[in-house]
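What follows is one chain in structure tokens, specifically the form predicted alone.
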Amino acid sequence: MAATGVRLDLDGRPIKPMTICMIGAGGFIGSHLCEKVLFETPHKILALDVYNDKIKHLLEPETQTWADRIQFHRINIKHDSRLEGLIKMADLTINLAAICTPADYNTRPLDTIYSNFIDALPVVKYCSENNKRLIHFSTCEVYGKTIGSFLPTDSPLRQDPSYYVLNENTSPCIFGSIEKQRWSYACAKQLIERLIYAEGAENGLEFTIVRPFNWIGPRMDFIPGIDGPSEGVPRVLACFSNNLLRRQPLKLVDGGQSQRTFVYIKDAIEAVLLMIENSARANGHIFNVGNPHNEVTVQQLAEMMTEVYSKVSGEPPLESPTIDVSSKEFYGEGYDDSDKRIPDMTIINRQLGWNPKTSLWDLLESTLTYQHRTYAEAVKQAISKPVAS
């Protein structure tokens, strides 16, 4: 249920009940978004999105306590001539919408092109000109590769932390060249960040940016075949979940040797809330939101993720875990990857005071055993049935 009482924000204030504009509240991070404002906050929400399944538990009428206080609008924002009388009748957008999968990017980079700038462009534009504040969901993807990456392997400047931790206002973006269109969802990420920066800096557009370092948890992504399409090839942590489900060795790109840092969704959702509640703090700025923490190979988390899912489902894992495929087996032509995304922490914790509390392995528990609980029975009787040939 929603808190009771004043709430009051970082310095002290009173915290105004407001109405939020979520684009893209049907997806794993807006799914829980919502549940995070509606169970513990006043506020009212403005629920778009072309699919709501993530968010059915909080609409349905015989669970809904807060039947006021959430409306579901099914919207493309391509082409729906609602969307700015949506954004205002609220006080604040969020928008989540993009294409955000990397087997996408090479596949279909003119789709995400479009998702994550022209489709975007209107909700910046609105935002402005009726003068309603915007947090702008964007990528760690933005940084690109390190410069480290580009020293000799033995360099011992590899190991000095300006060479791969990622900073808002100090980190360069370095993309591969044109022809690598994996860099074809940063790039658009990153002028639809520049474009938001303007509109700031020459019109007053009151905004906040995110830069999200791999959430995960439940509810993210899907299971091909199950809740998502068959040839779909999800991100890392469904994909491997995926295989896991299924008692198939986990793919390795290129042996899973890049290195991420990975954030628990519950963890991050709270960094969002800070946000949305200290605007004075948060307005003007970009923040990373991760866990350098929780860094790890591509290859230590597949060997993570087979311990713990052995642990939670009872099943022993498989005698090989793993196998390596090439990036063009996996993702097709143009593929390429950046090496380590290590995000500095500093602007977050000085203008929010927020640190992320979950380690990898209870992340990993939690998320797998809710994906066990979720999907095995499924996954096992799609796998006994016969194919027709």
Second form
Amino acid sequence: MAATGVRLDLDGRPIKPMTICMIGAGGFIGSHLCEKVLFETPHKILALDVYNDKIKHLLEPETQTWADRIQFHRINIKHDSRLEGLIKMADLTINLAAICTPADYNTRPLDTIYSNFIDALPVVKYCSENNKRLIHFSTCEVYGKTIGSFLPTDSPLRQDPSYYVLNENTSPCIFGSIEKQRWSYACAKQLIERLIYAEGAENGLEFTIVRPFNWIGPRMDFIPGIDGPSEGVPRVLACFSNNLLRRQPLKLVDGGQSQRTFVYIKDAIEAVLLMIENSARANGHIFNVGNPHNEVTVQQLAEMMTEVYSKVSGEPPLESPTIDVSSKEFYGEGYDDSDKRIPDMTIINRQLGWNPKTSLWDLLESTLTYQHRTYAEAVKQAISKPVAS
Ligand code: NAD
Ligand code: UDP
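May I ask for the structure of the form predicted together with nicotinamide-adenine-dinucleotide now, the form predicted alone having been displayed?
First the chain shown before, then all remaining chains and molecules of the complex.
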């Protein structure tokens, strides 16, 4: 399983084994990145997080062949003096730590801004001061709304890609007003991007910024009441999975007309590994990582997930599989939405030759098979328990 032989980068040069300080390694993306690095490369990981449930299988048992290449440090980067030392021990730091669930942006805007900007500051500073390379995880949400969304609904220009395709170097960042606290996350991410870019320009920091476009797959978020709080609201994949597991209608926020492109986590992780191992091609760049061919409205996503889940679980769909809900009711005051997110793939294609492979149907089939296998029994038991009076 571990890598053997000499690995070459895209320019045919041997890749030297490195130590990676991965902050937020215990999350959804981190868990897949840890697997990829341990199973396919000789690199070592210093895994930092407050939780490790999603990477437990990599930490135990200690007899696994990769066990000496991953070290878990339970650290909250808000206040832990060990952070700088761990960054110094590594060749590369990857920062994934964040509050990144939309339900938090308008209800916990302070935590959101602190997590995505203030807490990321020391990481950037330590990398810059110690001449360490940084790969920082931002978000496609920094683009905000498309230019096209401000055109009259019947304008033919809405069909023109230059009004909606999102390009790293040319598209503006368009957010709503301050009282629309939804944008607290996007704005904090934008400012940390600007700071990293400035550290590169003024102090020579070697950086890469990643803008994920709705990466989805196994281990994303939690199922409320099973491995997360009953009242918690995760991202759409887990919300809809939860509804399907409980045989409840899927809730379409404001009619589910917003559009998203979804990329399979395993495709996206390939792109990150290319960035890790091709520093000369990745340094100084901001990369969109998404799948422009997997675009659907949220309503279409709900319909497809209903069909796929019925196939993998063998249960017939509900007679009315979806239900409309207002954003105020679902997320509370201050919610707003991105209308459409299609990544321009020119830069990542040119620099790293990366392209996503997995269709939306296929990625939903493997993900919902995982959800069913992992949660169906626990949900059944939770539902059958009498409610305490
Ligand atoms: P996640 O919530 O699953 O992972 C984040 C991890 O960071 C969690 O394990 C959390 O415990 C950890 N963390 C948070 N604050 C911390 C702190 N103070 N100290 C230590 N650890 C801390 O989210 P994810 O989907 O894996 O996202 C990772 C990154 O990618 C985030 O920066 C997010 O903004 C960005 N992103 C992801 C997507 C996506 O499609 N999944 C989309 C846009 C942006
Ligand atoms: N959404 C929905 N029902 C849900 C959860 C989310 O209609 O149960 C919508 C949400 O309003 C947004 C889209 O699905 O338009 C994607 O939401 P997600 O939580 O994945 O985050 P985003 O893509 O907005 O960052």
